[in-house]
Every structure is written in structure tokens, then in C-alpha cells.
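First, one chain by itself: the form predicted on its own, in C-alpha cells.
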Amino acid sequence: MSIELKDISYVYMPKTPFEHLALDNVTITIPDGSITAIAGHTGSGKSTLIQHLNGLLQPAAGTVAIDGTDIWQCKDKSKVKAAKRSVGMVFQYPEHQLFEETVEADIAFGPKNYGCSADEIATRVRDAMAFVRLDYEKYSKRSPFQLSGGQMRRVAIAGVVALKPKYLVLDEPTAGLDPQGREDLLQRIRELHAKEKTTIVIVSHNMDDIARLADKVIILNKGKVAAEGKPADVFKMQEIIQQAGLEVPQITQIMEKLQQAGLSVNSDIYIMDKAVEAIAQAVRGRSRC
């Protein structure tokens, strides 16, 4: 199964002056079970597209399905419930979200609200506590606000991930974080995707971490669909991806370097590892000569 958008498109402020076309004519697939990148540029449309992605926003024209059910046609009100809560999302600085005077009254939230038993919250809180390495004992009675800037962003990814939802969507997820905290966010997220099978939708302009994760990438250019595919595919789309404000992985830019330089080598690679064999077998080659 999947999410499908369909011809979507979304109008802020329609009839006023100040009328927007923020999506013109969008069509995407999430597939079941991938780690699908969106990528563009501050007023691309990618945060408005992912609202689209549970119902946050009603498209002016299109179809959003989940699994196969039409959240804004679909006459059986359980099953649009069921579809929107299997997507869970992480807004961009989602620390400013927090509200609970616990770290784990907030994480339970959630849990709470959909009707889980005590012995169930509780199993959620402290394996999402664990996935955001927080250790419970240390931190689930401490205020949220007393937590550093990095600490904070755990506690607000944990209490989306303690809701378990099938499809886990994180708007700039590494944004503000020093080296060591998105180091560690990206192998949280290659980590839940691997245990737990969650469909990972991450948006992101970073198009380094998204090289790192992805195996699918939408680049989005003022509301449209510029390039869909592969990363290895979108990435050769080097005029496509300047003209979106983007950068292609600095791991390319590396190899194209060396390429011009002289050395044999491919400059498609943006894997670290494949670069490294690359580099190593190229140099070893020339040494030969």
C-alpha cells in the first residue's frame, strides 16, 4: 500500500490580494516500507504538500488516499480516522510543541488519547524514550523546558513515534543540530525504519542527509514536481536541482572535482563508502600505470 496524492493543488488566502498558489497540479507516491525524501527550497511547498499527507490541510483540487482510502471522499468515518492516524508528523522545531509539565506526560499524550491502557502507554513511553536515547530514569519526571535545545527535540520525536504510526513524516529533522545530534537523529530514523518497517517521509533542503537515507527523492520547485526518482537518478539532475535552489551531495560535488582533475572515476556516486572504494581503486590503478 502507499499514500497518493493525485493532481493536487492548495490555494493560501484564495479571493483576497494576497492569494497564493502554494501546490500546482501535485502527484507523489509514498510507497509501503521506503524512506522517501521531498526536497526544495524555503517556499517550494514542501511543509504545505506534507500537511496534505493526514488531513491537516483539504487540497483545493485532487485526492489524498492512504492505503486506498479517500480521507476527503470516503463516507466511512472510522476507516478516514483510522488512515489519518497512521500517519504521524514532526514539524519542523517540534520542541515548540511541548506542553506537558512532564517529559512523560507529554510523550504519553498521544498514546492516551487513542485509548491505550495504562500498561500500554507506559510500554510506549519508555521504548520511545529509548529510541530518542533518553534515559527514563534520568529524564521522565524533568520539565521538558528544563532540557537543552537538542533534549527537547527527542522528548517532541519521541511522542510522535510512541503513536507508532506506519507512516512517520519529519519536516527539517536535523535543523539547528550540531554535527553529533544529526549524526545521531539519522541513525535513529535509518534504525526505526529497518526494526519497526516504518514508511520515512523527510523533508528536508539538506540534500547530504538526504543522500544518506533516502531511496526515493521528490524535488518540489515553486509548488511543482521538478524531479522524482531514484536518488542515484535525481541527482544527475544537476540543472533541474540548481534550479530548485539546491545542491547536489557534497560527496558528488567531490567526485566531480576529482573527475575534472584527472582521476577515473564516476562522479554519480554520493554514498561516503562508495567514494572511498572509488577513490582507493582509481589511485591504485594510476599507480599501476
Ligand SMILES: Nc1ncnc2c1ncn2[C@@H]1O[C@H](COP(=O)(O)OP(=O)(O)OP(=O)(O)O)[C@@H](O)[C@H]1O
Contents of the next structure:
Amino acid sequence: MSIELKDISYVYMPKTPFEHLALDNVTITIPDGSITAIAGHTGSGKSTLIQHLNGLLQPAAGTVAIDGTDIWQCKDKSKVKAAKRSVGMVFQYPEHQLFEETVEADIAFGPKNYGCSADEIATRVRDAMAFVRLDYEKYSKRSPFQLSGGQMRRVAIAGVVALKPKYLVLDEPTAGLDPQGREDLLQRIRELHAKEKTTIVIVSHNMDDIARLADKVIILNKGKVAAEGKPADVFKMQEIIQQAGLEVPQITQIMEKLQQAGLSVNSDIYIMDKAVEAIAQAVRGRSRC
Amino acid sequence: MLTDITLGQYFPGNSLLHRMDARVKIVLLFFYILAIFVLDNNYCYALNTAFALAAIKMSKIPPVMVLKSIKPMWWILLFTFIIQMFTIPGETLCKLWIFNLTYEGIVRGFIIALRLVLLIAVSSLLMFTTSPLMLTDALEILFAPLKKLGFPAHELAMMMTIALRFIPTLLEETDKIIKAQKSRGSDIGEGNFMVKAKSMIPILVPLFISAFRRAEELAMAMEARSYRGGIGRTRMKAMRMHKLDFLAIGIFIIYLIILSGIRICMPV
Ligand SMILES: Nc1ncnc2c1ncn2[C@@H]1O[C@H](COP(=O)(O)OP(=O)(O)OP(=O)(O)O)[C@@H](O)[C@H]1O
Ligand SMILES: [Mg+2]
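Output block for the form predicted in complex with the ligand, input the form predicted on its own:
And the full complex, kicking off with our chain again.
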């Protein structure tokens, strides 16, 4: 089971002179159980693309299938609704969507809409708050507008996590967070993936984050898929990545430089531990001869 | 989508109309509208229509865009047309219950609708070919004489500039918030009135908060750059009239004279 987008095209402001082809014949698959990262330069169509994953945008051409249900063709309304609801969406700057009087009520908004029982809602709110590391006793009765930006973001993310989606889509969740907060959030996402088996789709500019997190990478360039595959394979395509206005992860860059300087290491390494190991080995090998 | 509207949108370009001075455009538009409504003569209507079409052609704005700006008024146009059709006394064409459909009514209804269409089309042309900044600057200058009477010309112009600037931003924001709440399972715009009204709260609260946040940021930024109202304020780009503007004024005056001549000589 997976989300499959096939030959998707999307046009903003069609039939006006401002017409803009934001997605051009995009075909991607989000495999079940994966952490898929979508990267691309500003304006490459990342946000537009992910809004197709739960049917917020209807493509001008192409099909969207969530677990085999074509959400724009299938006649069975309840099936389509269920399919759409299996995808949770955290937007860019999600803290701007908070509205309730208390943190608790805001997180409960989604589960309430989904028709959960009062008990179920209460447990989900507690779980979601624990997940984003917000102390229930301390914060549940507070107004979300009295929190710091980072805390507000956590509340917003908890509001989506409380829906227990099978697929969780996050649009640049770490934008504007300090390094500590960023690390923390990525750790939470990893944990959600490991414990709840949630499939993760994450949009990011930051190739270092992607290198540490993802097991699949999709690079967008001007509305087209420039590269798709395992991180190691994608990071090898330096030229394509640079054409797309991105940079390969710093670790890969370092390995590349070392290789050019004559150290016998592989340049397709993008994880810190592996890099340390490879360098140590190469240095040892050199000192021996 | 919500952000797909074109109403009141500037449309960058380099046509003759784009290059004209905004003040001249506003004044000419004023007299053109006056002409539409004062010179009630079939020949004048025909000429005015030709004038509007020529102006659209000259502006190089796609006619579709102009039509789109008329679209929101469609119901009002239809309504006035139907009212006129049945209420003007004259030669009865057919009878519907107590209403008489008259030949005169149809003609009258058509003329009124035509006047409204011309009014909207040419006004929207002004919006399409003039950047909001130019437009409000021009209005401020035109209303400047009224400042002596205590009319807050500068303040109004500044308010208009800010409003025009933030309409697209707020629409975009609304669109985003609606999508975010939809993703949390809220059914916006479904159910009866009470349910509908209630489903607006999750949209309106974040929208107002973001509007106030933006307003505060803007106020702070303006203050940080020592903005203190219109007193003693000069312009970086002073508006100046060019040959093109004088030419336009000349042509327009001749056009008005011809129209008035027709109105006086041929009272149809
Ligand atoms: N509401 C809209 N109306 C018109 N054009 C739009 C709209 N939203 C996005 N676009 C255009 O579509 C293109 C893709 O936008 P999108 O928001 O998907 O980019 P992105 O990859 O998410 O960028 P970023 O990294 O800045 O978030 C951009 O060129 C943008 O100008
Ligand atoms: Mg984006």
C-alpha cells in the first residue's frame, strides 16, 4: 500500500495571463513505512505537490491514489473521505492555524471532527502532548497564544498527530526553529516513524537533515521531478542537485574533497558515523604502507 | 481557488495607457463616466462603446480579464435589465400576469445595462493599467486642495495603499488556513446555517490574529522609518505630465465636444 501520484500537472490561475504551471507531469510514489523527503529550491512546487497527497488540490491532469483509492475518480464518497483522512498534513508555519481558547481544545479539534468519543479524545490529546514533549498539567489549560513560537508549533503538530494519520506530511516543519528545537523535532519524527509505523513525508531545504532522516529522496526542479531514489543514489547525482539549486549534504562534500585530495574513501557517504569510520579506515590503511 | 480573483489587480505592462499619468487617467475617467450618464443619446452610447473598446485594445490587457471584472456584477446587471423590461410603459409585446413586457422596456434595460458595463469595464481598465501606488498617490494629489478644509487626503491615500497591498496577502492566508482546518477534518461550508457559521470560527480567529500581527509589524516598521503622516512629506518620484498626457487630454476634449455636438443636434 502506498500513495501514488501519476502524471500530475497543476496550474495556478488557469486561463489568466498569470497562469503558472506549478507541477509538470509529476509521477511519484510514497511507499508505506518510508520516510520520504521532498527537496527543491524556493518555488519549485513542493508545497503544491504535497497538497495533492490528501486532495486539497485537484490536479489539472493525472491521478492520485491513496492505498489504491483514486480520490478524484472513486464514486464511493465514504471511501474517499477515509482515504483522505489517512493523510495528516502539517503546513508551513502551522502555528498560524491555532484558534481555540486552550491548548487542549485546539489539539482536540481534529479528533472531534473525526467523531471520536470523549474518552478517546482525552487520551489522544494526552498522547499527542506527550509526543511533542509538552507537559499536560502545565500547558493543557493555557491559551495557545501565550506560548512561544516554538511551543505553538508543537501544539499545532500535536493537533495533527492526534489524528493518528497513517501518513504524516510535514511542510518544512523545522523552518524558523533554533538548532536545538530542530534536532528535537526531527528526533520526534523519527520516533513516530519507529513506534507508530507512521509513513512520513517531509519537505525540506536542508540536505543535511534529509541525509540523517530520509530513506527516500525526491528532488523537484521547476515543477518537475529531477531525481527520485535512495539518498545514497540521489546524492551521487551532484550535477542534478546543483541544477535544482540545492547542495549535497556537507558530509558528502567533505568526503568528496578528501577523495580529491587523495584519500581513498567513498564519496557516496552522507551519514556522520559512516564517514568517521571510512576516514579512520582510509587513514589507517595509508599509515600502514 | 480563493486567490484566483482578478478584481482590482494591477497588470504590469508598457502600453500607452500604462504610461499615462495616473492623475490624467483618473480625471479623464471621471469625465467619461459623466458622459456615459449625461449624454443620453443612442449615437453617444455607440460612440462611448467604441471608445471603451478602443481603450481596451490600446491597453493591451486581454479582453478576458476585463470580462472577468464584470462577472461579479452579472446578477445586478440582469436584475436591472429585467426590472426595466417590465416596468417601462409602452408598446406591449406580451403580458405576464400583471407585468407588461414592453419594447421600450427592453431598449431601456439594454441601455442601462450597457452603461453599467461600460462604467465597470473602463474603471477596471484604470485599475489594470495603474499600479496601486501610483493610483493612491494620484488620488492624494487630486484631493490635496481639500486638505485646507480638513479633509485627510494623505491619510486616506495611505490607508488605501495599505489595504490594496494586503488584500492578496490576506486572501492567500485565508486559503492556507482553510486548507489547514480542512486537513483537520473540519467540513467548511457544509450543513445548515448555524453549523456553517460555527465552522467559520476556526478560520476567522487565526485570520484576525494574523491580520493584527501584520498590522502591528507594519506600524512598527513605519515608525522605525520615522513615518509621521503627510506633513512635510515629499515624493521620491514626483509625478510629471508628459507629451503623451497632453495629447490624451487634447484628444479627449475633442471627443467630448463631438459627443456634445451630437447630443445637441440629434436628440434621439
Ligand atoms: N496561490 C498561488 N497562486 C499563484 N501561484 C502560486 C500560488 N501558490 C504558489 N504559486 C506558484 O507556484 C510555484 C510553486 O509554489 P510552491 O508554494 O509549491 O513552492 P515551494 O516549493 O513550496 O516553495 P517554498 O520553498 O518557498 O515553500 C511558485 O512559483 C509560486 O509562485
Ligand atoms: Mg512551500
